[in-house]
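Below, in structure tokens: the form predicted alone, a single chain.
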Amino acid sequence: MPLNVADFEFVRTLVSKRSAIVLDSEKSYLVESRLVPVAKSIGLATTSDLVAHLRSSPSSGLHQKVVEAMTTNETSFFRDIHPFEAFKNVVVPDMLKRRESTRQLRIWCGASSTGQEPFSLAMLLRDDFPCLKSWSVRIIATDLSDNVLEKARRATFSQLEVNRGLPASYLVKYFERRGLEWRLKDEICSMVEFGKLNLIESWPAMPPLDVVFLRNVLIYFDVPTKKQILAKVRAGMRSDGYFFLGGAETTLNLDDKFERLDFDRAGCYRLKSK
């Protein structure tokens, strides 16, 4: 049986002021379906008494179960893979120059969900680049789900999911076969770093960024909000930094001061020139 109306919009207020991900009414079903295995997680029979138990226990850890039941974490490697053409094409050219004094290049993967993003990013750095093994290279990834996090720095990946958008020859070359699963090896997961960061709370303090991937992440916010996000993003980029958005995804008419580059369906931004 769905949520009614009064039970819905307690969790809809819940997850905005946790997360400030924005769901539509019409999403009701969506949201009873994530509902559903929370509610059994605990031993309770349906949503509804959930929703109850929510009310009466503000402080406890189930609230944030809630809001990262209601999270998206659709991704794959080398997702929507002409962002990662442009950063293997023109970006990392461009940085190599760039940071030829320093050697130092810092990524950061915003919601970064269970890995596959930043993993593709050091895959391709490690193949491609081989000189970066003298640099001093972070690659820091972060997301708002404890899950993913936990998940991600496993490192191990379903057969599934290594057959969507991972090059056999990355495959090969970068994981170990583990039973019915694989995992990465240890010279790629040492290059990422993951931690805990919620969007729309405090940042952490990172060190000026090179490369911004922030991907399928804005479009689950208000307007408000991503201009807050965009400005925080801005204020910790480099000058001549990178910023990539998802496909569906703009900073037109939120930030003026990123202007978007002629790179095919990669969503790349930089900052304007003062």
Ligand SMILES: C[S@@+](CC[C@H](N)C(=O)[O-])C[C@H]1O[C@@H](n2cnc3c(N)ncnc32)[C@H](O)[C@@H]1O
Given for the second form:
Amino acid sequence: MPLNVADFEFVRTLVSKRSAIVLDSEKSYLVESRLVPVAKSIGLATTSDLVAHLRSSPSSGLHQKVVEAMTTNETSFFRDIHPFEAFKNVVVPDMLKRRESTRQLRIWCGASSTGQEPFSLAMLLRDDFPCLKSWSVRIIATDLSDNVLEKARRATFSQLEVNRGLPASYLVKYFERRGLEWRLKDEICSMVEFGKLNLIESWPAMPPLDVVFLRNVLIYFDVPTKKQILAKVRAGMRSDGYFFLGGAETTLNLDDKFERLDFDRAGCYRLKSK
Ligand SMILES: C[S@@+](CC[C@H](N)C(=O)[O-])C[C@H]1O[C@@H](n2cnc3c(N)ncnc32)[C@H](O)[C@@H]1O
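Switch from the form predicted alone, shown above, to the form predicted in complex with this ligand and output its structure.
After this comes the whole thing, all chains and molecules, with the earlier chain placed first.
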């Protein structure tokens, strides 16, 4: 049974206020199915009971749980491959030249979900750019959801997860078996710093960024929110930095200070020179 209109509206407003994720009315079955486990986890029989509970205790941690339940955490190693190829073939070689004097590289992976994306970048850097070992390289990975951050920090993946996009050579080199699962070796884990960052709240201080990955998250937001987030990305990037969006995302008609680079389907942007 889907939520009644008033309860759906309550959840829609809560999720929008706290994450900017837009829930259309036709998503009411999806919302219901994602709320059932949250209701059960606190011993409530129905999602209507859950909404009643949310209404009566506005400051409980349950609100965050509901917002997290509405996030889509789909990800995989080297997802969509093209951005990673551009990163390897163009972006890092260019940065090696541009940052030769400081030998510092700062990468931010926003909305990083369970960690496959930043870990893919870390493995790629370790594998293809051994010279970076003597550089100061930081990969900062953030998400809104405590759940996914906890899983990312465990750096432990199922067989199914490592079967999706991870080259066999990387599995052999960088993972060790833990029972039925695979744990990333510390040499890769230690390259990624995970932290919480809600894109619609104020952002914690980050160093000026050389490369930003913010993929497959803007699609969930309305136009004003996308514009605000793109402006914040711009402010956080170095003027010669690179910015990657997801395959279904663009800065077009949202922020004219970015220009798209002509890398094959990589969704890569730079700031226009003034
Ligand atoms: C579909 S995943 C994308 C994961 C990864 N970037 C990729 O492309 O494979 C979207 C992620 O965005 C996060 N997210 C949604 N709203 C957010 C917000 N307001 N602030 C930060 N992260 C958010 C979700 O928790 C989820 O992990």
